[in-house]
Amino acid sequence: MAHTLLSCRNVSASVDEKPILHDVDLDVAAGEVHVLMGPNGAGKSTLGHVLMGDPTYELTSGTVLFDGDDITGLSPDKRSRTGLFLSFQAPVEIPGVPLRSFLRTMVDAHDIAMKNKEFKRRTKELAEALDMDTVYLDRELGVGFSGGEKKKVEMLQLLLLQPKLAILDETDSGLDVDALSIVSRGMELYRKECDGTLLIITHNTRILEQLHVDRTHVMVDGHMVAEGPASLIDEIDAQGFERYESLVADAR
């Protein structure tokens, strides 16, 4: 039985002391794909980002334990350091930045052995799998690209340094098709190439027909109210939140 790589107990935080995540509990086992899911400000991607570390949301209670260790007090980079991965909704732009030299900054802060020669066909070689043109590599990063070639971007990243553990914060967000698909290309060959855990954060179910799904969980208003099987997918692309939305305003 695989071991539980993520541990949320009693996880509370706010923004500018407003409270927007309450006590919420979350179990990820490794080499699992885990869905959260729910309707738009009910919480999802602050619990990315206190997962992540950061500073803009304060964790007011609760604990966070990854692989065996506890991570409540570390920063960004060195949860990162430890396997953690986020995606954003918004990928920056960092204008008089190649994408490569970015690339191979990101490489040596996180102690991945590779010299020059490896690194360059090994970019080469995960971007052409993406379908990414390879003169984007020696574009500044992020800039002029479009919402598609920006998420490719994120997915050579996740591919480059193959975490434990990737958080995926609506990746889907203003994908057309064709972009969609390349995302689950990529998804697919993070899990292939090192059966690496998924938490894929969402509120449609578009980007999760091509995966196989361990455990969903279902967020409404900071709380964490469900948690079953992929068929709470299907239920929910049916039904909508309405069931889940009225648990939490019964418990008021």
Ligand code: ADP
The other form holds:
Amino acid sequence: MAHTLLSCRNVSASVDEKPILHDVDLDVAAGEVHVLMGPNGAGKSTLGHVLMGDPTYELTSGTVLFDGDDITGLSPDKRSRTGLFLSFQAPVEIPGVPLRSFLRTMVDAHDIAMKNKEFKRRTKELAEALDMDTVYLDRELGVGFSGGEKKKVEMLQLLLLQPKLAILDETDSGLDVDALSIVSRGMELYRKECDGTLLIITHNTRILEQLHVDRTHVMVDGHMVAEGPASLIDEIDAQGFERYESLVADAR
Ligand code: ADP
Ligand code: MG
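Please supply the corresponding structure for the form predicted in complex with the ligand (the preceding block corresponds to the form predicted on its own).
Expanding to the full complex; the earlier chain stays at the top.
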């Protein structure tokens, strides 16, 4: 049995005194792939930010255990060092800083021991695996990058850092077909090379096609209302969230 990597208990969170998450429980075992679904505004992205310790959100109750440690009070930076990763962490553009230098700084900040030669080899290898032209490594970070190239940067970060848990929030990003396949490829590599654990927030069930999904969670109005096997995704694809929305309405 794989050990529990992430465990949220009774997590409630507010923004400007407005409650958004209500007593959320979530368990993710190491090496598993979990999908979080729910209608727009349900609180999925908020949960991602709360798990990373984003100070925008006030935790009003609950605890977050990660790899056996209580991380509830930790800063986003410390959480990142313990092996948590949330997509869209990267600044989109840093003029004057080549992508390669940015990645090097990020690796060093995470205390990952990697000699320069190994770093160069690894970034080149990963860029190629992601179909990224290696000339981008010497370009200023994000400047003039297409949406697809920015996605590749994000996946490069993921694969260099090899976090224990990656939370990928792809719901509102309006990904085109290219970007979708990049995310899909990145997730596959992360699973294969790092035996990584994934929490994927998405409506785009196409990016899940290449993955074996272990558990699906459904959030409505800040409540976790259902949990089930991968087949729940197809059911929601076909029937939408109506059934779950009425569950929350009934509970009120
Ligand atoms: P989802 O990702 O499921 O679409 P969100 O987590 O983005 O939902 O949002 C849940 C609710 O919390 C929405 O009503 C949204 O307006 C509100 N919310 C989220 N973040 C903020 C914020 N920083 N400031 C104000 N309201 C927010
Ligand atoms: Mg969202």
